[in-house]
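Just one chain follows, in the form predicted in complex with the partner chain, and it is written as structure tokens.
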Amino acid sequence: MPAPIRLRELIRTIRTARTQAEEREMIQKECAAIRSSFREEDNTYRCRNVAKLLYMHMLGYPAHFGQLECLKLIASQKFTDKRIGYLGAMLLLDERQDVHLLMTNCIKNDLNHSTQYVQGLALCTLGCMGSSEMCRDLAGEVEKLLKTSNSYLRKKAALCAVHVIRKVPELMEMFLPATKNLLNEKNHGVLHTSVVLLTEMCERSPDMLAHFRKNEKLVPQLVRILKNLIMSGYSPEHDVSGISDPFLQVRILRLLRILGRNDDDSSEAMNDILAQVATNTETSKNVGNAILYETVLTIMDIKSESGLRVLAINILGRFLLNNDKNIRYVALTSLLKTVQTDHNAVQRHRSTIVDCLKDLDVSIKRRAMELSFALVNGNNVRGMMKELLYFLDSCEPEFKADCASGIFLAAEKYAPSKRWHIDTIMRVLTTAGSYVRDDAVPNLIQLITNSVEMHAYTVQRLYKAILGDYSQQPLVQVASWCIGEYGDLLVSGQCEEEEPIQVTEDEVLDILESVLISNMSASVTRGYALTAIMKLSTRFTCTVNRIKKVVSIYGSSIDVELQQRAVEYNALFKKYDHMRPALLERMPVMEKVTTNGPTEIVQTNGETEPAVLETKPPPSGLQPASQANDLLDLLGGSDITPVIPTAPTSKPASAGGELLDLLGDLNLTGSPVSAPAPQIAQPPFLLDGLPSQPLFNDIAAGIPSITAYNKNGLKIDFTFERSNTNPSVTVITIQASNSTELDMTDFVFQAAVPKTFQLQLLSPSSSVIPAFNSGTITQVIKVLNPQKQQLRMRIKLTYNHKGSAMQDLAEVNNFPPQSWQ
């Protein structure tokens, strides 16, 4: 039997194959030869054959018949055999094969071998693929080697121990004694792997963490090592672009992070070194930035002093401006982590973040999108939404669903007006209509129902949208529903927001029937369309016969759902015609399920939004009353009027358009005016039509701020702004801060003013006031004071703190004269 061909010879031969088939043939031939060689138990060429098998395995061919051979190689005395044997074991075997356990004894012997490179092979293999059983059996050997003075073995034993702990966490304790002097080593390999081991132990066990903090005084040791690395001169062995052992530096910073988390003393002890690393690390190459990145993560995670945090965020800010995409990527990732806790600091970088939406890299775009949504608030919502809608237009399909959902959420929270809200929804539905999530459709329908005064506008816009294209299912579903509900408004041309279109009943039915027939329509969509057509039978006057006909056709539809609906509607026409009008009546306003701010009583969107609406719009005098009663009950005062502005006469121009005349149409005496229109008028109040830039560019300067409330750790400051062009309006920005050690959650701020004033409350920045004055909630109040009376206010605060619900009422009487005179 001729000697089997050499490994490199085989590689050369296989590479000459010109087709996949040719290669397969060569491989099969060689495999057959190898198989018979294995069968003959040939010791001389086993190593060579296994090596060839490993090469063929890499090409994708099966090699399981070599598994046992690897074990035989491992058991061999020859180093050459062992090297290939262990490699083969790592490539071909894992814990899922019973065969792997046969390795255990060999590894045990090799761990005690006289040659360190054999011991090294065993440690490496155990540390890469040792199963739980193997780890249990061999942990003792690893622990022994962890205490050896041979640094080559010690560093491998440390990582092997890490693997053992990951596989069998209960064994962690037994490695504790051996860790005692690990950090006294000079050898960087041992230092690095020791830090990894200590990190693993501290992460897994709070007891270990406490032990290493207190008893071992780990933090000072690590600080010392890190300092030496930074201060030491050039060391060619460990130098990377002028930085000494960046791998070790980063691992130390990471361990410091774990030790400093939630621990004041540890955090303090590492403060200086963190500042030093943050300011002295060279940033021209990736390696320096890698260290800075880790430093920033550590600073943000421990109890660092504010100066250090500012330093960290500034580093991230500089990263954002870096040309290197990788750096921008990590900056965005980190900012995403810190946006909740350091919201204001991150806001400062908002425009750069928004620019990243246009980046070509998908991962950067995604992070920029998430961050952008996190940064939307009442003040920047218009500008941000513009950017995000543009992004929705042009982004990859994988983003569209998330982006659409995010826009809906943000719009619901911060919409400055109903009209804007509806327009934004429309824009999303027409731009990314097929990517909108299924649950968005009912939410949107609910929203539209509740925006009573916008019904005509909404149905008109939806009608126009699907006229051109009825392929986007969510859009068509919402549109069908609205047309069914408000078709009468559509044909009667009642739209006030924009030029009403001329549409006949037949044209409306045409489009709905097209939806019904179209191949593009999903079954669900057809259901919407059919029901809409049915509803129109009570809203339309001339086309009832046509509707009857359509409905009866679908009584024999193949689609069971449609058939059932049609049959029932048919019955409605025939036997139950007297009930039809009542059954198909206008839908009442639905209970709002999600709220993200105080929507129930005090307004967030600058709109009046009664908690409950009857089916028919009530006379306007009644409308504020339901809310007024609630607030009056709360505040108990009789000379205090509620927050809601009263319903003025509604004219087309006043319904939230580009009205810059702030007081147009507003009844200044504050008493209810009976409005002829059945719609609930929305006041053309301060926010509508104003640009999203700072609202008052001509601020009357220098009105002193006041502390309106300060009790139980909760402090509320008022700052004032007034416009020179409209002296009756005062804008108050409240800042709520919390000096206790626990966060205040579900914070709600309510206010009431005397009768001659009017008040508007915008959305708060959040509902959580973080502890230790580490952040604030801001909210904007606009006060209309045409009679220039002395400003007084009653405030009510509710929040959760230390597990209990808190509530307080207070009067604010210390308004500075400049705020109202």
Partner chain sequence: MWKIHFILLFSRQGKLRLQKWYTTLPDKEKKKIIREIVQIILSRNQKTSSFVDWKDLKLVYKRYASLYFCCAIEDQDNELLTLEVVHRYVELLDRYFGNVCELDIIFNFEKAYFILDEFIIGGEVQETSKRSAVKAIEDSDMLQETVEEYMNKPAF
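Next block: the form predicted alone, after the form predicted in complex with the partner chain:
Next up is only this chain, free of partner chains and other molecules.
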């Protein structure tokens, strides 16, 4: 049989193929020749054939029939055969195939070989594709090589030990003695792999982390190595763009971050070296920026000094001025994570952050927008809203919904005056009305209703805003409602805030009729307009007959909703005209708090809503109360405020203290509870009522935040605010973040408090916590503490992570005194 062609000739031949079919034909022909050679047990050219097979595998063609030939090459005594054999094993084999177990004995023999390069091949292969069974069998040999004096073998053994620990975590203690002298090595390759090994051990075992902190004194050793790297002169072997071994520096900084997290002594020991790295690292090249970024992350993650944290934030501020888009994005993401803890330091870079809103890159724009909203407070709300409104006017459509929502929330929280608040929301509706949330219209109507002195000004502004433009439907809906309520003020020209306009009754009706017949008007908007026209029949005096005519026309509308309204309004004119003025009188000021009564807590995805108790039998298949009420035993005592499920009962709601609800009666003395008020369905339109509960209360800030939970990569922070309208109410905002590499899904947060408190959980912002701390879930808890007792809480967390359901309980007792006193 003629000698097979060489690998170079095969590559050259394949590259001459002009079509995919021609290439496939060449590959199939060569594979057939290789198979024939394998069948004839041709030892002379086995190495050459396997090398060609690996090249074909890299091109994407099947090469599984060469697996056993790789094992034969590994068993060979020639180094060239072993090299190709081990390379083939790493490419063609994995732990899902039983064939790989046949090479365990060969690897064991090669780990004890007299030649270091053969030992290195065996270590690389084991570290690349070794299964848990192979790792258990060969861990002893790896541990011996980790103690050898040969630097070439020690660095490979350290990386192989990392793979062994990942596959079989219980073997971690076997490598503990070998790690004692690893950091005393002068060779940078050994130092680098040693730091990787120590990082893996600290991340996987809290016991190992505590051991390295206390017993091994690992932090001083790492500080010494890092200091030598910074202070050492030019070393051509390790220099990258003028910086000595940046890869080792980054690895050390990451390990320091793990060691200093939640540990005062370790953090204190590394403060000085972190300051040196932050001030001495050259920033003209990307290498220096990478080290500075890792330094910033370490400073922010440990218990560092306030001055050091300000230095870290200033570094991120310099990153924002960098021409590289990736560096700017990284800076914005990092500032977004730190803005809650170091708000004032981040505020110094507000102008630079706002400038990023004009960036052409959409990712940078989104991060800058999120950070800008996080920086808004009572002092800068006017300036920040001006910039964000300008951004809303010019940004891409995919940003408008989030931007409008953020402006609504910030304006509601920090508005300096009601007029400014109304003007801001109207500006948003004018600019991006089609993108706002569904609750924007009722919230603005409630705000206008409660601002009695602004009625004339508001209705005049809205009237001018919709003249000839009905494209922004939410704006038209609010304007129709306000014209119907305050049309008499519009016609009388009583506006004092700005120059009044002269409008006649017919002109007002012309606008509303135009809304009714406009092709751009949605069915909901037409409903607002028809109701507004009906209301004007009691506010206007000269156009009642015209109003009757318009209403009667829509009695035969093909829109069922409009037809029903028109028929009912016609009946008002004909049969109940004496009741019409009373029915259509002006809406009263809407209360911000609802009256208390017996309530039921309805548990949804982390949301707790009050609902009036009904004495009706449960649906079939209802779980027992002991199963539905998971939080009853969270506080471990009998004074728990339970979650009340709807259950069949014939007892009245006033039967003593049996209904221990979270949001109901405030009378905690055991006196009878008043009968429940009837539940009235909210009308689909706003003629008769609006939701009376605002999204947020007026809040006074200044209470330190706490970390309520930090385990398995899930971190939950509590920030506190006190209500200005009711000092007994504490508003707690939870922020859940995820530092692991995979998202946490189906996240549900539940809480329980003693019965002397009352608790309300609002809806969470999402049920998915993004990985790598790239986003957070927020949820608002409102706690009523009328007796000003120290706050205690038990929390229950459930979520899915890495394909398995997770559940944990925790107790929170470290609430700051300002949150409950």
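Numbering follows the first chain given and starts at 1. Take the two forms, find the largest set of C-alpha atoms that superpose within 1.5 Å, and that set is the rigid core. All values derive from a computational prediction rather than experimental measurement.
*Asks:* If you line up the core, does Gln446 shift 2 angstroms or more at its C-alpha between the two forms?
*Replies:* Superposed on the core, Gln446 moves its C-alpha 2 Å or more between the two forms.
*Asks:* Return yes or no for His578: a CA shift of at least 2 Å between the two forms, with the rigid core superposed?
*Replies:* Shift of 2 Å or more: yes.
*Asks:* Comparing between the two forms on the rigid core, is the C-alpha shift at Glu141 2 Å or larger?
*Replies:* It does not reach a 2 Å shift.
*Asks:* After aligning on the rigid core, report the distance the C-alpha of Ile547 travels between the two forms, in angstrom.
*Replies:* A shift of 21.6 Å at the C-alpha.
*Asks:* Core overlaid, Lys413 C-alpha shift between the two forms, how many Å?
*Replies:* Once the two forms are fitted on their core, the shift reads 7.5 Å.
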